[in-house]
Every structure is written in C-alpha cells, then in structure tokens.
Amino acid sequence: MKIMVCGKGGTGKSSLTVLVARALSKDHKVYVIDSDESNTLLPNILDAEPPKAIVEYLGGKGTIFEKGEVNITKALAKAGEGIRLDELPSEYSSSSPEGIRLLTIGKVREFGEGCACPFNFLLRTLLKNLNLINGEVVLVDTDAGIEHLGRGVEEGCDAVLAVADPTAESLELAKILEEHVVKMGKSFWLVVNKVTPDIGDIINRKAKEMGLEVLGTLRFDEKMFKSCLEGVRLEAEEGYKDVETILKRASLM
C-alpha cells in the first residue's frame, strides 16, 4: 500500500510518518520516502542516516523533465517489472533500528536553483510505477501544503493520510484534499495532532461543521515535542498509543 502523509506546514507530518512507520514495521516491510524538498530532519527523528537522493541517481534535478516518465521508469526498473525500491543501489536508502527503509527524492539547497517541480514529477513517476509485494507499505512524507496535488502526485498513491493541527487553516486545507482525493477513488483519513484536553471537543465540532470525519487525534506529547525540538530520534508515549488506535480504525493493523 502507498500512503501519502499530507497537510499544512507545522502540523507534524514527519512525526506522524515516523510513528506510523514504527507501528506498521511490526508486521510489514516499511519504506519511508522523504519528498519534502525543504526539511532535512526526517532522518534524525527516524534514527537513520541520510541516504543519497534518488534525483542524483538519475543525473540531477536538471535532467528529470528531459528524461520524462518513460525513461525515468526504465532507469529505475527492471524491464517489464515496474520499480522495486529494494533494487536501488544501497547508497540510495538507509535503515532505522526497526528496519524501516528511508529514501529521499531530493532537496532544494542552492540560491537560484529553481523550483521543486522536478521532484514532484519524479515522485509521481515513482509512485505510479512502484511494484510492491505482499506485506510492503510505502509512506510518503510530503512537502507542506497542497502543491503536490496540483502536480498530480496523488495519482500514484492508494490513500492520503491528512494531518491537521488545531487551526481552522489546517482543517480548510484538509477539506480541499478530501474533495480531490475522494474524487480519485482513493482512501482519505484525517488525523488531528497536538490535541490538548480542552480543545478536543472544539476540533470535532468544527470538523463536523465542515463535513470532515476525524479518524483520530494525537494528544500533545511532551516527549515528542522535546525530541522534535532537539532534532533527535523521535520519542513518544501517548502519541504512539494514539497512532496504534488510529491504524486499527483504518484497518491497517
């Protein structure tokens, strides 16, 4: 299954991706694809070394549109078999202590190097042509906002896990995502992060007014907050328990 984790900046997409990956890794082979061209801390909180970017394997950002989808697929796949992530050269993935494999699409790091459009195109091509075997799960930690929606990246996924924080803005963005994802026939799940006891009811009421169904909430977890602040391996107590509950509701555990 291929799941994109989406939402407004700062909602906790990377943290949720890591917790979901850890929970699913008990029974599945899990790959995490870092497609956020700005944030570099996912390897830290996953506790894995930063791998070489897949865009480098294909000759760099400037070559992506020149190659096109067909040639990218040929470069990454065995003939007629689709793309297998475990067949990429070893330097283009790394592993967490739980055995979760981390891959990175690419990063914007130089002044004037241009937009992230090639990364979205590469991710879309990769997801559309991935050949997964039984027991494999791919989680995509996306960039902030919904630019990936405009680039059609969701076409290659099976489901979207939208993350909102306790703000009207993030719920509005989740509603836009839901409308488009459901039209495509994909599964859509909404999770609200950083929830404190005094605002849980407000969030559920606001979401209901907007026609949104909240699959579950993650309580504010002090351990998560501190490890994210320090940029080290993600630690969580309440948050991890909440993720397990959410995954069971989505029939993923």
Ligand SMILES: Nc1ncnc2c1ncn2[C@@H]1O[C@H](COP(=O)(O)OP(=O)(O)OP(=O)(O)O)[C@@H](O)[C@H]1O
The other form holds:
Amino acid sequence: MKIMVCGKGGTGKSSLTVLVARALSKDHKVYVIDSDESNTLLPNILDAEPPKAIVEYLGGKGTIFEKGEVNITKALAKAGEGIRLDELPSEYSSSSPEGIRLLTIGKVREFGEGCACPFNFLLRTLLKNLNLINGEVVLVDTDAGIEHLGRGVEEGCDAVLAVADPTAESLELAKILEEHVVKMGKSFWLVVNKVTPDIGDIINRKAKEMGLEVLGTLRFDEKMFKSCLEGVRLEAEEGYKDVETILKRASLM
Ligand SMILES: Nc1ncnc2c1ncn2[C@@H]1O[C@H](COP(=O)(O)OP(=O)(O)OP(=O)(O)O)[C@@H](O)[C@H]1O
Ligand SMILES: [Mg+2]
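Okay, that is the form predicted on its own; can I get the form predicted in complex with the named molecule now?
Zooming out: every chain and molecule, the one shown earlier first.
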C-alpha cells in the first residue's frame, strides 16, 4: 500500500506521517519517504538519522529529467522486479527505533538551484515502479500544497491521506485534492488535525456544506506541539489514540 500524506502547509502532515508509521509498524514493514524539498524536521520527529538523498544516488538533481523514467527505474531496480527500497545501499535509508525505514528524495539547498520539479518526477517514477511485498506500507510525507498533483505524482500511489487544520482554506485545498484523487480512482481519506473540543461541531458543519467526508479528527496535543518545537522524537498521547481510531476506520488496522 502506497499512501501520500498531503495538505496545506503546517496542517500536520509530517506529524501525522510519523504517528501513522508507528501505528502501522506494529503489523507491517513501513517505509517513510520524505519528499519535502525544503523542510528538515521529519528525521528528528521520527527519531531516525537523515539518510543520503535518493537523488544523489542517481547522480544529482540535474540528471533526473535527462535519465527519464526508464533509466531511473533501471538504476533503482533489479531487472524486471520493480524497485525494492531495501535493496538501495544502506546509506540511503535509516531506521527509527520501531524499525521504520526513512528515505529522502532530495532537498533544495543552494540559492538559484532551480525548481523542485525533478524531485516530483523522481518521486512519481519511484512510486509507479515500486515492488512491495508482504503487506509493506509506503508513506510519503509531501511538501505543502498541491504542486505534486500538477506533476502527476499521485498516479503512483494507492491512496491519499489529506490533512487539514481547522481553517476554511485548508478544507478548500482538501476538497480540490479529493476531486482529483477520486477521479484517478485512488482512495481518499481526510483527517482534520489540531481540533479543540469547542470546534468539532463547526468542522462537521463546514465539511458537510463542502461535501467533504471527514474520516476522523486529531486533537490538539500539547506534547506533539512541544516535541516539534524542540525538534525531537514526536511524543503524543491523545494524538496517537486518535490516529489508531482513524486507521481502524480506514480499515488499515
Ligand atoms: N495534533 C496536534 N496538536 C498540536 N500541535 C500539532 C498537532 N499536529 C501538528 N502540530 C503542530 O503543528 C506544526 C506543524 O506540524 P507539521 O510540521 O507536522 O506540519 P506539516 O503539515 O508537515 O508542515 P509543512 O507544510 O511545513 O511540512 C508543528 O508545530 C506541530 O507540532
Ligand atoms: Mg512537513
């Protein structure tokens, strides 16, 4: 199962990716792919070392379009078997204490380095040509917004887990995502994050007005907030319980 975690900036995509990965890692081999070309918090909150970027394995960002899908797949896969993430050299992934493997596509670091399009192309190619076995799960923590949608990255996944926070704007973005994702024949789940007790009803009303189905909500959890502020392993009490409930509703647990 290949799941992309998407949504507006700052809604909690990376945090939710970590909690979902932890919950699913109890019964599955879980890979997390960091596809955010600028943010660097994910390894810290997952509690894994930052691995070398896959784009470097392929010779750098500048070579990606030139290589194209066929050559990228050839470079990453054994003949005819599709891409197995565990066959990449060890420095291109790291592990959390739970055994969750972390991989990263690449980061924009230099001024004037150009756009992130090669990263999206690489991610799309990777997802489309992955060979998953024995119920393995791949979770992709995406960058903010929907640029990846414009690049067709979602074509390679099975499902999109959209994260909204309690703002009209982020629900609107989730609606756009839903329309495209459902059209592609993929599963779509929406989670509203950072919900405080007084606003549950407003969210349900807004979502209904917009024709959005909310799979579940994730409470505002002060422990989560503090661990992201410190840049350390994500601690979550209430938040983790909410994620388990959400995953059960999506029949993922
Ligand atoms: N349930 C929650 N309770 C409290 N704080 C939360 C919760 N979820 C996320 N946060 C906080 O919201 C902020 C953004 O979270 P996170 O980095 O996971 O979002 P993101 O969508 O990945 O952001 P970006 O778009 O920048 O990648 C962080 O300060 C994080 O601690
Ligand atoms: Mg993030």
